[in-house]
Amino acid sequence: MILRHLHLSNFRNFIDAQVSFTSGVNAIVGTNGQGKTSLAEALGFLSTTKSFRGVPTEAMIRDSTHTAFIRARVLHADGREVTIDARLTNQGRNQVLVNGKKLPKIRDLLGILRTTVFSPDDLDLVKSGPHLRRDYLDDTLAALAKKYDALRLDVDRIVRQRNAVLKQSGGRLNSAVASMLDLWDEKFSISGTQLGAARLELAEKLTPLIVHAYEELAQRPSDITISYSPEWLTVGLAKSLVEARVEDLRRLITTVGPHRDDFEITINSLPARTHASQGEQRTMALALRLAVHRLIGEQVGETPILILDDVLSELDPDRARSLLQHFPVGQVLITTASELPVEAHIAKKVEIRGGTIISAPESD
């Protein structure tokens, strides 16, 4: 999958920008705050839906305006070139266009341009608390197939309304509340199970690539392991909601699930989430997001777009130099504040200043 185009209007700091992009490493150079990261975010958001800085709809459109938009041509695999327009606004609905036509839903978008983001931001991956892990989890099911996007959204919904019927219950159990909880326990049963069976058999397949991908950049062999093991997937979803019931009446929340879970790091035999240093856990960060990038292209056949925000200067000199010696196949997009070592391989260079395009922009 190859970008060839990309024309931003009223998006962050772009008034109205076009560039082209051509197979290889592509590096975006600008001093921070020229809007390096807002061209990767456009890109980001087409592939995923929402901006992997976290942020709304409203904050990704400039100043003053209440739409922006952004187009993008993309060559795939096989020959096929895809034109996907997005409108995004502050007063409604966003819309989406691909080759002309309106998809029903913007999340029908998924999986038609597939992206690969690695921000300063991931690590929090390792850092942080497990909800980013759960989404990682989850997002990378999204990206193989759309039916996973589905499901983590059936999930959210199951959990949202039994967490409902708690709150209501005033921690109280009657007829009328265990007739509800005994409902949407059969329903959170299938659907959790789904999910936690899903992300098991992923976290199984992404552990190798995992372990891989840290021993290039770190240059070395490594003791690392990756688990995904909630008990009430052994146990059983339907099980362990009974038996934490008078917990969750207690608490007015829905204690056990998919929503719960977490997945565990560790470096030579320690949670890398406590125990790792800055370094080994800015390269586990990465290796979680190159794993994902190697699986992707392996599973669907088209290896996605791999777009590095300023990662270079998130690494010690030897593993920014290793990574730019293992760089996958593929179309590399690659923001940063200074020139790029020859290790690099520029195929193209493109400047920003200030939300404008400094190299000439191709013919549309």
Given for the second form:
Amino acid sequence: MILRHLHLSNFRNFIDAQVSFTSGVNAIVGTNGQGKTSLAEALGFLSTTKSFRGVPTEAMIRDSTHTAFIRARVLHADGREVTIDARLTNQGRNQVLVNGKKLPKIRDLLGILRTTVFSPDDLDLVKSGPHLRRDYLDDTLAALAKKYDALRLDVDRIVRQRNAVLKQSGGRLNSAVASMLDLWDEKFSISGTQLGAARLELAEKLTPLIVHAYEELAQRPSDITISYSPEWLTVGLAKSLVEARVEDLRRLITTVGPHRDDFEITINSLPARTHASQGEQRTMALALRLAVHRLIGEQVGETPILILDDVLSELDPDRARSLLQHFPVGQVLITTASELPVEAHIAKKVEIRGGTIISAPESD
Amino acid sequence: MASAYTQPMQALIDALSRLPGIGPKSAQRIAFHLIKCEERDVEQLSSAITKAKTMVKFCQRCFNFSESDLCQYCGDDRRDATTICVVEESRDVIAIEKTREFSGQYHVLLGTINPLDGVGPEQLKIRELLQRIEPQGVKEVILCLNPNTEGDVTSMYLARVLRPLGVKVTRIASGLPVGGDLEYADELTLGRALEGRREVVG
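Return the form predicted together with its partner chain of this protein as a structure block, the form predicted on its own having already been given.
The complete assembly is shown below, putting the previous chain first.
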């Protein structure tokens, strides 16, 4: 998949800016605060309908305006060219058009523009609590097949509904509460187990890819283990829920299930979350993204656009060099505050200054 | 937080935003529109609401909207009383009637099991459904609830309480739109349609 052209208006600090890209490595150069990340964010929005900065739509609309537009022209591997238009508004619903046709649901956008984004915030993927790692697995599942997007929403809904039953019970188990818990447990067992099984299968596929990406960046063999092995999945969710019922009624929340899972990473037999160095954590975060990038390319048959936001300032020089030398196949957009070394094989350089794009001629 | 609006305006916005599908911003827009409207138009709207509210009642048997004690389907003895189609809302009855494929009776639950909204089985017309089974000699109950989390759970619950009464419980299939192209079906729908496949008669 290749992004050919991007048009932003009233998006973040861009009043009206257009830029074309080429296949291969595109460098987006500019000092801090000029709009590099915003550009990456706009593309991220078109592929996930969310900001990877985790902010609401309003934050992406330029100050004192009400509507932001993003238009992207994308060339698919099969030769189709697709134009995606997104209209972000702080009044009412966002709207998305694909080839001029309005999408009934904004979620239908998933899969039309595929991107893998790595940003400095991804350090949290390794460093912070389990929910980001669950999202990492579930986002990947949703990118592989839409049914998983529906499944994760279903599981999320079930947990919230089940928690509501627990709260309303006030911790007292009478026959009505028991009957409602039985009912939600039955539904939870079906959907939760499907999600757990899908995560397990995915984790098994990703593990060798993560190890490979990490070792390539670190340029040496490393002792890495990755495990997704929730106890409830072995025991069975139905049985685990029965066993946890007393505890659930005491705490008035659902204490067991896929919504509490973790995806544990160790480096040299120690948990990466708490024991790895900052450099190792950054390398691991990037390896996690690169692994998904490769898996999606292989499974979907369409290599996503790799967007690396400010990655060079984050990695030590050796690792940065090895990243530039081992770029995966496909289009790469890399934002940077400094010039990129020759090894990066830049096909196109785009300069950004204060929300204005100064495009250099293509060198290929 | 102090409101930026005068009290009557804020009360109108609050009342509107309690309507289904209306968020705070839509409520604001509608409120402003109503204030700008001709008095006559506003009176027409408010009298239409009052009139509908007093004239439209629920059918005593199936809880569909009705102007009399029994709705047009429960009151029609040409309809098969041994098959009941269970739906969430009256608007679903209209959708199914349009198909002209169903000649049985309906039962409107007036919602689905939804603890987050404080709705359990007692708040729905489930007891009334169970009470219809024996007197009407019901043989089959068709569950036509939305294929979402709450619809699934409500269907599971109904199957659980209906089966001991010796009645066949079925649920409508999720699947492909007729006349559509397989190629353009979204993968979720296509996946469900595959799951619910049937043997070909021939």
